[in-house]
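Next up: just one chain, as structure tokens, the form predicted alone.
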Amino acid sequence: MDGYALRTEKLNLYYGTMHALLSVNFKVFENSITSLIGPSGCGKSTLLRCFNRMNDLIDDVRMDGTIFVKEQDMEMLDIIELRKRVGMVFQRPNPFPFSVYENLIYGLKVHDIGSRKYKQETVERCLRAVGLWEDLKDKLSSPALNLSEETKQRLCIARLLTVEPEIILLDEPCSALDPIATLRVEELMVELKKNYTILIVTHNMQQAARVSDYTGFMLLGELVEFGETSQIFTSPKDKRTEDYITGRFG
């Protein structure tokens, strides 16, 4: 693996008086898929949202410790630039109430990137990257909200790719999808890691085992264990990890 795409040092986060992340030391390697697993409310999504400052939108949140994006202190990065470099796809597909084409060029317009020709080329390139070009090339003017759930989620990933992020954050991206659509999105993730770094929160341990190179197990705001996925699932070092993976709790 290359260097770190993301890294935290002694990261603490508080929602008011609630201590939601406890001195988390975490790292994500470049061009890899890293999964965060653990029971509901353990801090997985909170940690994920730290990496593009989505928690800033919540009242009464405070944080201490350090987050690095490609070895740059995140505090030194402009938030618009940060969210261009570190993009996020949410649990439920959230296409805008525009056409497929307008969805895809939205980020380019916001960041004032490219000519009309560049936008058209980017739309095709990004739809091809997520395996949708053949399905949607004749439907670019159709409402994005009319697409299937799987296609909407792929479209949201394609929309992210148009601004050429370095890192993709996925917050349970398959929770609204059926098993066949889930497998297709997993195949897409594996393909995308050739060019991007992916960090995924998932409740589906089979999914983590199938797609990720590294896995972190979280419990009550603590990163209990982190390592290569094969090691985490076959020979965890911490009994709490073993208990969770074997279904004794969670």
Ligand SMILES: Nc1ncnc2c1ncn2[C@@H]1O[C@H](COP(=O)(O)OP(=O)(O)OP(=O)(O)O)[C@@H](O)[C@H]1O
Contents of the next structure:
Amino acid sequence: MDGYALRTEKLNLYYGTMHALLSVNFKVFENSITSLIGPSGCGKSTLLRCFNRMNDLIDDVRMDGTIFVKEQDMEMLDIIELRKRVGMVFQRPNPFPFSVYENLIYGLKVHDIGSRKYKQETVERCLRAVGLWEDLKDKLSSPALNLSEETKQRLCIARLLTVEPEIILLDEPCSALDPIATLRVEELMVELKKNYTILIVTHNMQQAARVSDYTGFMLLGELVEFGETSQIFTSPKDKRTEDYITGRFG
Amino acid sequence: MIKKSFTKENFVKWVLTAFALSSLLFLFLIFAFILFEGLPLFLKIGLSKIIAGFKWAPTKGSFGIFPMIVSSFLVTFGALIIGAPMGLSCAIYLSEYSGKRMKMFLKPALELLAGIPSVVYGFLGVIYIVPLVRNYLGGSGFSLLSTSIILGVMILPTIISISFDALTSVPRTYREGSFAMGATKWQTIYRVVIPSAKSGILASFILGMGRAIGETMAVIMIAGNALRIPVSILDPLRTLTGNIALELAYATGDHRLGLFSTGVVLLVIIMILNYIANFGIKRKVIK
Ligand SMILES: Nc1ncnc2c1ncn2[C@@H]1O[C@H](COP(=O)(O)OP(=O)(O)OP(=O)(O)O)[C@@H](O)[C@H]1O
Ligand SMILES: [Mg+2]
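Just the form predicted alone so far, so send over the form predicted together with this ligand.
Whole complex next, starting from this chain.
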């Protein structure tokens, strides 16, 4: 594999007095899918949100340690530029209450990119990338909120792709979807891996095993174990990882 | 024992229902009364001669209230031009930028603003705004401009509180989605939050208009009450509400009926505004 897309060094995070991340050393390889698993409240979302500084939106958050994006210290990066490079897909699909087309060109508008023609081409390219072009090409002006949950989530992924991120963070992207839609979105992720680096938080261990190349297991704010997915699921080194994946707790 | 408390519960329920219905009854009585008093003149003189008539000389048989209808709309739009940008800015500040402490201070201040009696606004208008307009812009100072300024301030609480509710009810996930794409705070507000709250914001403007068009006391103190259509913002004018308040005390016979006809027109306008605010706009939200 190539280098690291993301890396943390002794990352600590506090919500007020609550110590939510304990000296986390974590890495994500380029053009791979890495999943974060662990019981509820262990800090998976918190860690994920560090990578595009979404925690900045919350009052009373304190952080120390270092985060590297493509080996560049995150402190050195402009937050707007960072969020453009590191996009995020949320647990609940969150298209804006506009038309499909307006949703898709939102990022381009915000970053003041491209002519009308470029926007139209980008919309087509990104809808194709998420497998929605055939379904939506005649419905570009219909409201995005009327779509099915799966289509909304795909649309949100397409919306991210328009600004050409390098890394895509997904926080339980399938938890609002039915099993069949979940499988299809997983296929999409594998497809996207060719061009993007993907980090996914999931509650679903089968999902982690199915899609990811690397897996990190978290417990109570600590990154307990990190390694290749096959190794984590077949021969975990830590007792706590083993207990978790065999379903003994969590 | 159980049975007894049950009947007591029922009793409370019936008393409350009766009171609730009585407020509806009042609404009905007001409508019936105004229509009963106002309609006969419409039948006698004709609808068009009243609402499209230019001359108001009720003792000589002319009941044209067109200039007043125009004037009422002019002050209402004037109030909106002043109150809408201020009110919306304030609501945006409150919902998006202000800290908790500022909010705790601003919200009661706004409630106070809403609670100030309109005669006080009128008084302030006469003492400060009217001379200011007279000295710097000319005319008597009793004018469309002065009235619009005072009404613009008076409708602020309505616009702010309803817009604020609309803005704060925009889901957090929309904002997160926008920030996560690298939008700045202001881009998020004006490209996502405001469009998402559009219908609530429009409703606040319409309800503000309803408040402005119905305002009476402050208006008669500042508007100058002249019986013609103003041609400049410095001209005096008379509104529908002002007409009723000024003349009712001494009006008799057809004159009195003419004032009730003015009331009918006012009532219809306010009903239309309320209808737009409550149904025309809200239905879109549900869609
Ligand atoms: N905004 C916040 N303020 C205070 N504490 C928070 C906040 N967000 C999360 N926490 C706490 O931090 C810890 C980690 O939360 P986080 O959301 O990262 O967990 P998670 O692993 O994503 O859980 P889940 O699987 O339920 O999504 C939890 O104990 C949570 O209560
Ligand atoms: Mg989470």
